[in-house]
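Encoded as structure tokens, the following chain is the form predicted alone, with no partner shown.
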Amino acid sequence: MSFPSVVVIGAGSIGTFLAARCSTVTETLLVARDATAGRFAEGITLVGAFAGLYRVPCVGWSQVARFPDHCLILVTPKIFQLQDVLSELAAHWRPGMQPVLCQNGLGVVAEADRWLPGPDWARAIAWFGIRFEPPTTAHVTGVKSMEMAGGDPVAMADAAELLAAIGVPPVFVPDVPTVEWRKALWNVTLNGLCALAEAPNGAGDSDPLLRPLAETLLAEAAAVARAEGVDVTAEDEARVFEGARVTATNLNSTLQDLWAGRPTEMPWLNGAVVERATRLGVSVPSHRLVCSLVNYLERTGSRKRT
């Protein structure tokens, strides 16, 4: 089969992994800063799952001059830096591109669409466990599968086979509310409680001092996430510990980000619940908690790493 090109914007963690992989099976640009584009001039190395050695055209936004027709772009920078992207991606939007919003959070097409309004936007969450080591390593500790909803349906298909043809199983889920809070369940489970704690996922599932709290987040947002009317199963509860164990070893991100000083995505995680519960008068008290304690150690910078 004859997959569509493929963009990737976004040198992160997900975007080094989908860039690398996607290579493998069509043409592949991956977008960076022009800072750190250079950087990628001998290709990117993956660690774990899918090791080698990829190379991938990376080029700075100042390089770039006009995107393949109808290519599939996927948009893997974090939520905060959005506003920034988007502004460069509306100098080289065209009809029949197909963007693809990769960032974990509530709210992300709602955010997207105050940026750069008019594309059919679908919307991906990857569950994968990676951890991106600069210059150019990706730590892949386990891929379990990328869910979308949205946009254009013939688009989406072709992007399905792609997935497939890159050892990413992709899975359709009904709606874009949907598919966030699938995967928001677990980081608002897990990213700030770890984060706060400085241990790796496994241990918001095995750790006995840990695991009560974390069900107590779950449940928590469960509950706003019921009262949205997004149908939260048994199975979607139980995943989340699941996940913690498949990345057991895996520093999540909002750890990471307070590590080296950078913003968190606590707004769009548990700061998202807290001002949904508080819309619909759902009781949240340990979220509040974890998002003022991280937003606390965000403001002060007293997790960074020197």
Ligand SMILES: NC(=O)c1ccc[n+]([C@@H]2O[C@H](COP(=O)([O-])OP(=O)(O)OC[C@H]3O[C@@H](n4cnc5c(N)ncnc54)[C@H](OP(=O)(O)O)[C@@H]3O)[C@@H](O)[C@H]2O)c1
Given for the second form:
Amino acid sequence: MSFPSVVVIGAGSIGTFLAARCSTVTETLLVARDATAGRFAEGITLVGAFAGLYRVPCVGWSQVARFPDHCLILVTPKIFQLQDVLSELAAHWRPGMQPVLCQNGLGVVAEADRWLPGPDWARAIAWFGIRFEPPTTAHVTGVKSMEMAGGDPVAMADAAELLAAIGVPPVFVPDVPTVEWRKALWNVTLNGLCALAEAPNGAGDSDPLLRPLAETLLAEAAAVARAEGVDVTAEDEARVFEGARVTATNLNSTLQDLWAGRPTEMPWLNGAVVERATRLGVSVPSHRLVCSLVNYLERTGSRKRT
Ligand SMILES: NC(=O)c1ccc[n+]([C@@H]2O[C@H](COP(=O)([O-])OP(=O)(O)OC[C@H]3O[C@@H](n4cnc5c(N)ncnc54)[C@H](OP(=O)(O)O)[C@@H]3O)[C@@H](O)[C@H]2O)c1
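What about the form predicted in complex with the named molecule, after the form predicted alone?
Let's see the whole complex now, leading with the same chain.
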């Protein structure tokens, strides 16, 4: 089986993992910022699952010559970094290439279209737990599956075979809203809540004070998803708390972002729930509260750890 060439954009947690694993089966290029590309000259180290040293060519944008024809482009920066990334990608994207947006969150295709209209974007949601530790190590605590929707059916079938070959089970989901909501239910239930409590994921499931709040957040979010026409199943809802148990000791990305003084992805998580609920006339008071509190902490930097 010959797989498509792969270009991975963004050398963080998801990007280094995918680039390392894809490099074992196909031609792979990792594109980083100019300032950081050089650090990967000796390779990427994965710790935990798939442990090893992976030698992957890595370049900064100023060194990109020409992306391979018909390549798969895995776009892995955070959502609020899409503007910069896609303005760079615009100079290299050609018809026939299949770009795949790998961010968590709601409304990511619309966000990408703002900065680079034209591609038939595919959407992929990583059910992974990966933490990048500079300069070159990714700690891989869990790789459950990659759920996908949209894009060109032939290119995405090839992408699914590639993912299976690198040990990432691919799952096709009928449409982009469904694939986004299935993971967003988890993120909007646990990220903001556990970040505010400075608690690991498991507390959202097992702590007697946090669990009722998590259930309320989940019920409000599921009501918005259903009002949008997404078929939220009991299994989707149960998966939120199962996931909290499986990743009980993990600290979610919103908490890590607040501690690091970085922007959070809140506008595409609880913020997106509030915005959609307002449009649809659904009541989501818990999401409004979580969103405002996280935004306050982000703006003031008061959770930043030095
Ligand atoms: N980590 C996980 O386990 C996980 C699981 C599922 C989904 N996700 C989602 O995946 C997305 C990425 O998360 P992540 O944890 O991989 O984030 P991350 O570790 O911060 O990685 C993003 C990478 O993109 C780079 N980048 C930003 N702007 C760039 C540009 N203009 N050119 C080149 N590179 C650029 C960043 O560089 P700088 O650091 O220099 O800005 C960083 O290395 C998020 O939407 C997240 O919600 C993550």
